[in-house]
Structure formats: structure tokens, C-alpha cells
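For reference, the chain that follows is the form predicted on its own, supplied as C-alpha cells.
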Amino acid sequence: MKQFGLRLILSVLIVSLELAVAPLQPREQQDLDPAQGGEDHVGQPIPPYMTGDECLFCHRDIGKSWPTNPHQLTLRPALPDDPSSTLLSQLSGGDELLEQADFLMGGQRVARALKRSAKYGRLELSLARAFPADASSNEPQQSAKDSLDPVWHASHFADRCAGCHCTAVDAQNRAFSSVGLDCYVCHGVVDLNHTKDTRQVLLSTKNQPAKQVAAICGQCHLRGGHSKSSSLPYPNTFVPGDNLFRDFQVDLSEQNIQSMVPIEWHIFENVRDIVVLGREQVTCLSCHQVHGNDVFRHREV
């Protein structure tokens, strides 16, 4: 009798455990097509949008912190006290390079310098790259390839980098409207009536459609993707609110994800869960706060 009672208790515990774990198991369903649904502005002119200067007239609390925000610093003035300036100055010809530089790009992993081009909305990129010193050396590293390349390259930034380091890039002529990331890049075309209803501003609340969040963040953070229409490594006229995946091609296969370093892997896996598997419970906004303490929740975990 005691053995029967013990077996019954064990059976109940096993069933309870199975029910508790069941939601965590992969569900069997047909994969979704990320390109289905939504709209896009592929190949169209950049729509008129409210600039950051206009936004900051009211959102002055954001203005206080934006100059030091990592998204703002993706492309920044070439100031002498910037760590990247210090790194570049130690390269062969580095001082001369910095005298001509107007902007810096990069941070802890690699530093690059840029200068204004004679062409409107263009920057020229120095192909000389400085890497932080490794454990066996106190000097910044410079690859042999970099030292053989021209000091300034007229089209490399426009062809490879502009889409994620500048605002409103025209894929036809590769020109952009402003250096760095403006409010439009994440919040899109904002209606003036948003003062009466802030929900009209994309990413203003956490109750945003998961696929929309994945598209807005993924336009830059899905590295390795490319535009089907322009072949550029950044989207062709993506306007926040569009379905990024109608034109931007990304390898979301398990094999590709598993080959990545963790900082890339968790981005691709989350986007794959949302746009392919339909798991919309977790988005970038679940952990990341662009205008807040970005790593707080990671530390809590």
C-alpha cells in the first residue's frame, strides 16, 4: 500500500514537472516567412521627417544624456582626448592622419578616422585601423594590409558603413542627411499630433509589435545582412515601421547562429525567434533601454 502511494506521488510530481516544462519545449509548427506582410520604402526617396534638433526642443531630458549615448558615439568629432585619437596617434603617420580627420568611428575593438569629402553628404574613410594592444605588446596594432592601402578612401564608408553610422542614407547616391544617428533612425516619421498621444511614436512604449522592434534594431545590428535590391550591406531606404525583411536578407539559420560570437549570436537568435518561429514574448526592449541604463538587467540576471 505504501509502495502504491509512493508511486502515485511520484507520478503526480512527474506529470506536474512535465506540465511546467512543456511551454519551454520547441513547438512544432511551420516556419513563418519574415518577408510576408507589412510595407516598405525600398528605392523610394527619404520621406520628410522631424530632425533631432526639433525633437530636443521639447525632449530636453534626452538631450542631457544623448551626447554620451553609445548610439550617438558610433560616429563622433575627432577630439584629441578621445581614446581612439590616442590609439591612432601612436600609429606610423598617426599625427598627420588626425590633423586631417574630422570624425572618429569605432571604440574598444578598432579605431578609424574620417574626413569630410568635397561631395555633399559624403565622408572619406582612412583604411588605417588601430587595434588595442594585445597581451604581449604595449603598442597598438596595425595590419600589413592597412599600411599598404591609400590613407583616405573616397567610397568605402558610403558603400559599407554609412547605413548604420549616419541618418537617412540614399542608397542610389550613397549620400546621407546628417552625421551620426538622429531620432528618426529609431522613432521614424513622427506626427506632430504625438503630443496628444505618445503611442504614435515608435518605441515610445514597450508594448510595440515584436516584429517591428526586431526590424528597427535589426536594421543595424543584424550584421552580415544585405539589401536584395541594392546589394549594399545596409537596408535600402528603411523607414521605422516598415517590414525590414521584405528586402533585407539575413541568414537566420541555426548553423549560422551557432557559428557566431555571443554578442552577435543572441541578437540573431532573438530575431529568428520573432520573425521565423513567432515567439514574440521577448524583444530587444525587454532588456535594452537606449535612453536608460542599458546593461542593468543583464547585471541582475
Second form
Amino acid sequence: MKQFGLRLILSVLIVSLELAVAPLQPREQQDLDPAQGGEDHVGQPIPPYMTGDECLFCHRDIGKSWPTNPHQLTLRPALPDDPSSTLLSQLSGGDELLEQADFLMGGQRVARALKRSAKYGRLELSLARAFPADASSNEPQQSAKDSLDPVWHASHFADRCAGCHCTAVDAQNRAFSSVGLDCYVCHGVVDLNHTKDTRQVLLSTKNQPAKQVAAICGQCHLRGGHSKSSSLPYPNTFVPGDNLFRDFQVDLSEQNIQSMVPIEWHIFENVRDIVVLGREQVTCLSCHQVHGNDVFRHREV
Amino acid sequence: MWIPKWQRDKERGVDSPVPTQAVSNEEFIPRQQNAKQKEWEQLIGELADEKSKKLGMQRRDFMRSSMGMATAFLASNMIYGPNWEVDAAETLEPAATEDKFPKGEYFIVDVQTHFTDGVAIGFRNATFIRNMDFDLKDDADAYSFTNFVKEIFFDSETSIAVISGVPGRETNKNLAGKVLEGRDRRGGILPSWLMSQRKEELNEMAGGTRAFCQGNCAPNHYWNRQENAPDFPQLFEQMEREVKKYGIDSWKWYCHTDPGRSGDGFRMDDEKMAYPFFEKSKELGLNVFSVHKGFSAQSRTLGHYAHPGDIEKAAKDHPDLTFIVYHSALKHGPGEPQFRRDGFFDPTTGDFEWHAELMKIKERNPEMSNVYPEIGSSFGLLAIAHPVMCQHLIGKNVKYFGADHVVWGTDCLWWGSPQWVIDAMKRFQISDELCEKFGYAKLTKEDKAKIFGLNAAKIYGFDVNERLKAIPRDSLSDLKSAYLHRGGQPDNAAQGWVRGTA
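What would you give as the form predicted together with its partner chain, now that the form predicted on its own is on the page?
So here's everything in the complex, that chain up top.
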């Protein structure tokens, strides 16, 4: 714990120093175009990739902690002891809803239930929503029974959520190939030989090109963006290593950033610094250790 | 402050060949060493001091010998009760061990052995391996087929090995429709084509059967996304290839993995997915299904498919098939945080998660004779981390399934040469107290002989007597003799757990 604390303090100091020095540096003559350079897989089939269960056969240390990682919980089995189950069960018709549900989504701001579709790579989303008591939402609690028709929506999840709650969504038919976020989402197509050269695993070290890191994290954390080609609110066949911004449109303007809530502001500003201002000293990985469940630690701090 | 166990041991002058406390994987706070663990550790030190002085040896050298290992087991028995068969004489005289456990006493068939296709995967550097003071190499060579031959056949008493599959599937054709061969088919760290190739090489080299191999193909490996159902033509094509071309001897299923990106795992009792596979396999003449059950944390979202509950219907509906339940469905290994959670193990019943479900299946169906619990990793890990649970594992397996249905496996070379697990089984015994309280039977040498190899021989259908005659005269035995004659030793020989004369 001491080591972690020390690392955290050092990281904060380094980032603070870099942020403090940054305004002193001469501003680039011209903003960079995020869409320039790199490649993309827009419209192409999802490439073959190693699935997480194959990865976890070897990476057993990750398997131990991953079940509680927030990235793993973006979509999770609808278990009775999940806090979202408790929330949803309090709705009118909630118990009936949960009986049919296979998965849960959300929880901090709003809890939703989903069930498997007969179609490949699709889930049906319940339009019933339950809000935690301390959620800062003005929306009313919604009944699972009375107000919704249909209770289970066939395409809502695919149209709006799948890209960031599932893995490798085919933009043509909006079918995902894996429930939840698989290793591929961040680490990309990994060859077996990565054991000899771990640089083949994207995000495996902090020394990744900053724009690549921003793209990988940004594919989901840049909320409000949309794909130029598919108009979906998530990227079109983004393969880690691609230039996200060739197809994914995000408003990185100062005006937009200033209007955001702090968490969004933090993300957008850092991405903007990298892809528009060309400041590559600080990336998401400078502070965030995804496998280390540092979101929880952040909250503790 | 957290310190590594080896560092603590060094500072305290502890050099036990067995870990005397639970070891943290750094994802949870290690528990304080409890009073019994302290007592055990202290006793090992005292006994080692006394005996090494008596023999005029350095204590460290003493602990590296078979006498050191016997001392650790003896001390364990003095603290925890009689978990291990060990005599005081063994702590002073290596020959006593040789007399008690002569080499070749058991015919050993290991149904769970692995190597990789040239990649290092980190298992041999696992915490529990380090804490046994093993110093195993963990590079690509260490996981290679060459080292497999050395560690399984030369460094241990194993006579026959089943090369066992891991999650992964082969790609049949390239985008142009051309059928792929060999490495172009990919298939993960130990693909079916490679297991088959190495089995042939081994048997050719030996001049007789020394290896069997498994095939990784499973019902969700080839998927028709339009119909959201198995792509049976592709699946059956691969099955035929694995049986006819590769000559596999068993399937190896991981129901909780999805290398074909079907979107889900599968149940063995799924009549639409698994049953057509069973029927096709029968048609191909292959009736052995080895299924990973337990160790559920090896899946990101599909761990529940590693539950053994689906075996009951599958086995009852298919009495002509044989099902080997790998790991005896131990849900979590001692290295996983869940292992230590309340309720995982109930000392009042001796039940632990998922293994208990497997036992209940047999209890409900006493006539069911085609299910065999296998003990790879479960036995070895529990033997060093939780001897009492280990006794319940074997005690219940034998009580419910019978000694003629428990199958030997080790998961090696993930954990180095299997000799240390073999040694532990030779010394293993169930205490009088547990026998009385839970109705277990003491394990006889006959029981151990069945577990070590005779049961697997029945499953894989070979003549043990013929093999017993042929193996000592085959080329692999000649090579082993030459290797030992030249002073060949297992990597972990010097650390005390494994005798160097294996």
C-alpha cells in the first residue's frame, strides 16, 4: 500500500509539473488534425483475434482480479446479489423483469437489464431504468411493468450501447462478437509471439505512442462522439492501433470542453492535448492502471 | 510491511521445502502466519538442525535432500496430524525412502500433461512454485516439447503421458478457401495438430505407445452467425480431421471458453449443441471426453460453464461415452482470493465449492459408471496449501466414485517435472479422524496403483502388462538411462522436494 501511495503521489507530482510547465511552452503554430495519419478498419470485417478466455488461460493473475474490474462490469450476469438487481427489483414489475434478464448494465447513475436475443451478437435492452437514491438524475424512476412498450427493445442496445459495452461490434449488422469488454478492446490483435515481444500487446507498457493510447481509451471514454461512416455513437470497426479520429467525430473544441462536467472535461482535455496540441508527455496510462482497479483507488483517494 | 516469503525465510533462516503459510499473490493482504504454521516452521528448523548436526551436514544441504523433504512432512504430521506417510528413519537415511517407495512400484499414466508451441506462459514462475524453493526456468525452451520429454519422462516416473489440450481452435481454410496445414492452422498455445505430431514423434522414438493426445475441437468452435447456431458442416469437418488425420485419443473441452466467438460457452447437456457432437464422435469411433471443470477464474465471463452440473444428464444420456472430469471440479485454486472466502470450504462436511456438486451427482446416480474425476493441479496444489482439503478431495472422490474411477493427472510441465506430485501421492494418506468422521477409507497401495495408472489404462484401452514389459526395453527408457547415467537431474532436484535419482 505504501508503494502504491508513493507511486500515486509521484504520478500526481509529475503530471502537475507537466501541466504547470505546459502553458509556458510556446503554443503550436497550428493545431494538428487528429484525423491525419494512421490507418483504420472502417467497413472491414472484424479481424480474427484471441478471445479473453484464451488469454486468461495463461494470464491467471489477471483472472483473479478482473471480475471486479469496472471494465469487466460494463455488462455482467444478472445475479441477484448485484446492487443493480436490488435497484431494479424495487421497480413495479421489477422481479418479473429480472427473471427474464440475462445481464445487467450500469448501476452508478442508472441500472438497466438485458436479455439475450435469438440473433447472433445481439441483446435486448429493457427500457425500464432504476436510479440509485444518490444519483443526480432528475429523471423519474420508470416502471418495468406499466409504462413501457415494448419492455424489451430489440435494437436499442445495438444502436446505442453495444460499441462500448461489448466487444468487436460489426457496424454492418451491429452484432458484437463477445459480451462485455474482451482483452481485444484495449490490447488489439495479439499474436502468440507476444510472449517474446510484449510490445505486440498494445497498452502493455506506458511507452505507447500517446495518440494510440488516446484512441484506445477514447473509443469509449470520448462520450458524445459518433462515427462519420455509420453515424453510430460508437466507432466503426475500430481496431486498437488505428487512428480513431479518421472516422470518429469528436468535438474537442475549447468551448465544448469548458461546458463539460469535470470527469468529461478531464478526458476531453487530455485527449485534445495529445491529438490536437501534440503534447505527448502525459497519457491516460501515466496515471491510470486499468488492471490495477485504480478506479476504486481513485475513489478512495 | 509486505515482504516476499523467500526474503522472510532468508532473514529468519527458514529453508523449508514446503510452504508453511498461505502466500499472497499481491492482490490481497497476506494473512498473518497462524500459530500452527509458526509451530510447523519452527519444528522443521529444529528437526533440521538436530538431524543435520547428527549427520555432519550443512542444514541447507540437508534440506535439499530427500531427508529434508521427509523432515518437512514429518513435522507437518506432528503439527497437523498424520497427513503424510513418513517414517522418522527417512529423515536420517535416504535409503529408507528408497525402501519404502521403490522406483517403479507404480505404473504411472499422467492424463494431463502439456507443453506449448514455443511460447513461455509464466506458470513455472508461479508463487507456489517459488515458495517450494523450486528454481524452474520460465522461458520458451522450458515450455518446449524437448523439455517436456525431459521433465515428464526422464525426470519423473511417468510411463505414459496424455498430451492434453488447452483452449483454442484451428482455422480450417484461408480466405481463398484453401485448406491450411500445420502451423498455418494456428490454434493457440497447444493446437490439436501439434499434439498429434508430437505424440507420433514420441511413440516413434520409443518404438511403442508412450503418449496419447487430445483434440481441442468443441461444439462452439465453428459458428453460423446467420442462424446463430453451430456451423455443423465446418464443425464435423474439423472433428473428422482431428480423429482421422490427427489420431486423437480423447476430446478436451473447455465449455467456458469461446474461441469461435459464438457469443457464449456451452453446456455438455445441451441437446442442440453438444449432443450432435457426441453422436458424430461415436460415429467416428471416439468415445472419450475429457472436460475441464472448476478453476472458473480462467474465463472472463463464462466461468459458470466450468460448473460440473451439466455432466449428470450428458453422462446418463450417453452411457457409451466416457467423461473425465478434469481438476475434479475444484472451483478455485489456493492461489485465488476466492479460495479463502468464507463458505468455500466447509470443514464440518468436508465439502468445497463445485467439487461437492460433482460428488452429489454420483451420489444421486450410483449406477452411473462413465464419469471419472481427474485430480490434475487439484491434488498437487491442495497437497501443499491445504492438506486437510486434499484429504477430502481424495477421500470423497474414492468414497463416491471408487478408487477404480479416480484418474491421475498433474498439469505438468506447467509446474515443472511431475515427480514432486508423484512423491506427494506416494506419501499421501487420509487421517484416522477424517476416515471415522466422514466415512472415508484409507488409501491402499492397490488404490494408488489404480489412481496412478490402471484406471487410465482402461479408459485409453491399452494392455498394462504388455506396456510393463515393453517400456523398460524401449528407446525412451534407453535414453532415460543414458540421461541419468550422465548425471541428469530435474531443475528442482536440488531444492529438496524431488529426489535427484528420479
